[in-house]
Partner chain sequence: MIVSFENRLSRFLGTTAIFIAIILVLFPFFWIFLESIKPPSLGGRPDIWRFEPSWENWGEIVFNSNVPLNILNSFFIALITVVISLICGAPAAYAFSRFRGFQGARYSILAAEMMPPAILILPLFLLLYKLELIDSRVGVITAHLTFVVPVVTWFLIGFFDEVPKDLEDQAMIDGYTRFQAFYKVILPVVRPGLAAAGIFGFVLSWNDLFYSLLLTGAESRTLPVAIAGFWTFRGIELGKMAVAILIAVIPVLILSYSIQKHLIRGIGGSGVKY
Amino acid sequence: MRYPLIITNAAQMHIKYKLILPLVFLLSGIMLYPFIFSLWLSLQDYRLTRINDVQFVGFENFGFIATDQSFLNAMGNTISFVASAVIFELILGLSLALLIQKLVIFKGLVRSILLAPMFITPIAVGLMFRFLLNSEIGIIPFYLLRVGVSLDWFGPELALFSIVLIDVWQWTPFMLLMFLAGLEALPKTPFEAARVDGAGRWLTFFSITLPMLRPVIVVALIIRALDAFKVFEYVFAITRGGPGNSTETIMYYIYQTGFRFFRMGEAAAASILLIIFILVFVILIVNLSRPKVIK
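That one chain, whose sequence was just given, in the form predicted in complex with the partner chain:
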């Protein structure tokens, strides 16, 4: 049965369209419209300070952004941040998931504790670590100094790395959650077969566990990476992009451009470039991770 695309009479409308109507209205209002507005904005010279003097400038904003050193720097920072954080989290999360699976007692308790960080207000996490790692009042540098290690966690060399560590602390639990679910969903028989065949622990892991987990790994990777692109709270809570601009991430850059310098047009252009970048990234990951078909 086919339904006409344009429905004039609401009473005749198929129930499936009635059911999605509220969502469609809501999302058009709060997402689609702003999104289109953003596209328009990116083509204007729109400054909050001169809100009555908006001029169409075409792709000038894009040109400006694409050649802006601090945008490129922010993009570079974000990419290194995302790549290192996600890889750490992937490896740690998978190892912890495998370990938790091996737990004989306290399994539920350990899982609950280790999952906890992912639910916490990120700004609170940022401030917590700013406090813990502070070179004057932080407990970690204090005791590190006692054993002769002197590190300036938020200094020019380490700041971005510290932010990565904080992200790892908060978001490894997400990977853990995904992998626990993934491992639980795996069928038992291939593992039993491998044991009967005499396969060792590592062989089993690399030739059975890992390939079967592949879809979960890909999904977890994409979700986490996209989320990491939005990193803002830690930067805002701790370094405000500094020292210099060594921790300025793309979100912080857009925040600065739009709401500190009030240049909305350029900020919109930057956010659109971000979206394009993310899209390319997702398509790339999905294609690369697709299992090769044997012909």
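Now that we've seen the form predicted in complex with the partner chain, could you pull up the form predicted on its own?
Shown next is a single chain and nothing more.
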């Protein structure tokens, strides 16, 4: 006679920890070493042109970076880029998800077509739009000029906006995917009750759909914003931070400081400041997104 195997909760937790711990140690080693080394590097006058003459300077690199006009300009450009791109992607992604949810035929085909840009390498997207929006040979300026619209997409006024549009084109599908999953997971009962009570589409959307999608919106917003802070490929492939420094982002600033001017200590300090800024940003978003409890 066989007896069923009974596993207590304590034994289950023990097994879970034994299964997870190797991965935790591996990820910790992979993540902690670069972070600790970067932290050490940020406290040194470490230049690739004199690698054998490393001097400890304490927080001097942080003081210089925090008052460097180029760093402040790069942070300003990055914040403008992240805010514009993520807001556009949030609105477009949610709108497209609501439209696709209503489709009866060709739903899978439309979804596959709209998700395609997300799977293209960002550097390839940057090079593609570099030619598409080129004022001399680009097909988009050519047809705009035929209807009387002349725009210098990578000029001083529109360069950063063009980078935003390129990011929106590529990463709106990510928002679409998140919101489609969120909408499919919503319970049907509240919507049926609202329909019975005679609530219109807009009232149902703002009173039921949006509040119930709050967790999905917060997660999508944080993930997409974290990725947008790392924008580098479009700038590197198209503008190289120009014209002037109008499209210089923080990642391009760090790249130039470390690998063009060889000031690795200052580049590491800028990286640490970026990590702190992103951490504060995520904490603020999470706290602001929490529903207020009325006592």
